[in-house]
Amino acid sequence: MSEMEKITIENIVASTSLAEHLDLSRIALALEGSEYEPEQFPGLIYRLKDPKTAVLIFRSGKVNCTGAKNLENVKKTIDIIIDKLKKAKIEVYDNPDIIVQNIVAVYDLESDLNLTDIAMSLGLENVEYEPEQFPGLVYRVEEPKVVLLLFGSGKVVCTGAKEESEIEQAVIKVKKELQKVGLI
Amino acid sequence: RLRKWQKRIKVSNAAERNLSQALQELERMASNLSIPNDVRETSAVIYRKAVKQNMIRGRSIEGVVAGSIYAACRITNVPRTLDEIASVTRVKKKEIGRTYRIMARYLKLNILPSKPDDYVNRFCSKLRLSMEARKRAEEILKMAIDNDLTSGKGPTGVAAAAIYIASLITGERRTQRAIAEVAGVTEVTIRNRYKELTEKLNLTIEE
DNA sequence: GCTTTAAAAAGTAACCT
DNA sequence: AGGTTACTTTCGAAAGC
């Protein structure tokens, strides 16, 4: 079952909330080098560099993370900001409850793949791959659902799952299909 | 009653108008394309299709047209870029191919990825190259194809590479830079293409 | 629908030396 | 000719146009 060891994780996005009402002006001034510009975008951007995040911050107390490989950095991530927006005296929760919304991550099929046969074993109806516009097949699978895309080395990328259980299951799912077909 | 009759002419005659509309865009970009009879009428055909299932939300009418186009000559086997069709909208490349893909989708038009061999002809005849020339063409794209050398890369460059060959072997060679303008790729892109072809189908090009 | 963030895949494009 | 950067696709949340 350690398809899981195969997986990489390359970006988690999430979601919280630090407070009923922020002044984002004032959040500008405290944390050097974001940026605010409503007029262009609602959200303050704020980048760390350890860990390598990206953080957008509304002024309705709601945070999303971006750009952390596990958990552990998408909490850092939010604790970095708690403490700083403390430290400029501006008031926040304690321990913000953390939903992840999507999982972006790689696994290897590890054979080169023919996705023109792909597209028509798999059925027209199920797919998108037009290599004049992305050298990717598109897949979107219904349980659990999320979106693969496979490319001609076997590499797969699995975007829109919650949970890291349901790109394993993903991942199980089409190589099973690909196997049952004889295209892998 | 008459309100209501009011409205259902109104909502026919604003119907109507946007479809001879959208069928004097659909002439004027074929016209434009040089696009045959029956591949408009295509196009016609599927441009129905969509405004029967009120594709046109949110979208423009000469998106939607032009996406017609675009899958109609897919359709019938003799593919235009993205970078032709756009060429005669002020829509951009993007939004052609995305409105194309939820046509594709929502209309199940069930269309094959297209191949490389679907491009030789109008490129061939574009590049005034002998049926010599085609064939040995499509002969390098069986062998690509059957050797899966073709899974990602862009159809048109694949072409491209395979037409240059073939002008080499029957010694009416054209430049790439030639090819390239009438494929719509960069030079670069037929040489990688060309490398990849004459190193993994072992073609020998001298004579 | 759009705007902004991050990230991977592989191909192609654009620009610079 | 190379090399670098950048754009194509997928996903989700946020607030507002």
Given for the second form:
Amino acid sequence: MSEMEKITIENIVASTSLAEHLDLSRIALALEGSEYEPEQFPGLIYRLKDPKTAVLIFRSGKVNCTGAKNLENVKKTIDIIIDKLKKAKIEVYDNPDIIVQNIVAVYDLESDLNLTDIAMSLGLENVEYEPEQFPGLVYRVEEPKVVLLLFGSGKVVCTGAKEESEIEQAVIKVKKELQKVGLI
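With the form predicted in complex with the DNA already on screen, would you show the form predicted alone?
Chain alone follows, minus partners and molecules.
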């Protein structure tokens, strides 16, 4: 089994632009169940059941999609929004570029970790470990530029990736570093 097969993507945050300007009051009427309270938050919130995602739509035409567990569901979510808006006679772009902002994934090293020893071996310039503040060790990987949260249970959370391959690279890298110093 490859490392990627052991990695579980929990959330993908992506953004796009649907127009130069959007009338959120009109969209709130068109998207049943949407939440739009401009005095509390400048964007409109719309949740989908399938795929289970949420979008934030802003007056500027910018849209953020969150909650997807794969890139296909990001695209599907944006397509659904475009379709619903077009049906409501709201002008939007046909095939906007979608940019992944962040992928959050989990991985299990399948070994208990001594985070104090790991903090010393990985080098203090890339590591934050304050167990009184947070139970995990924060490891900032330079290349690929991601952040790994390591927990004593062996669970690892990866955040900051823009592509799935970056998660796999970071997991392989940390595993090699920990194996090299005999900590897993």
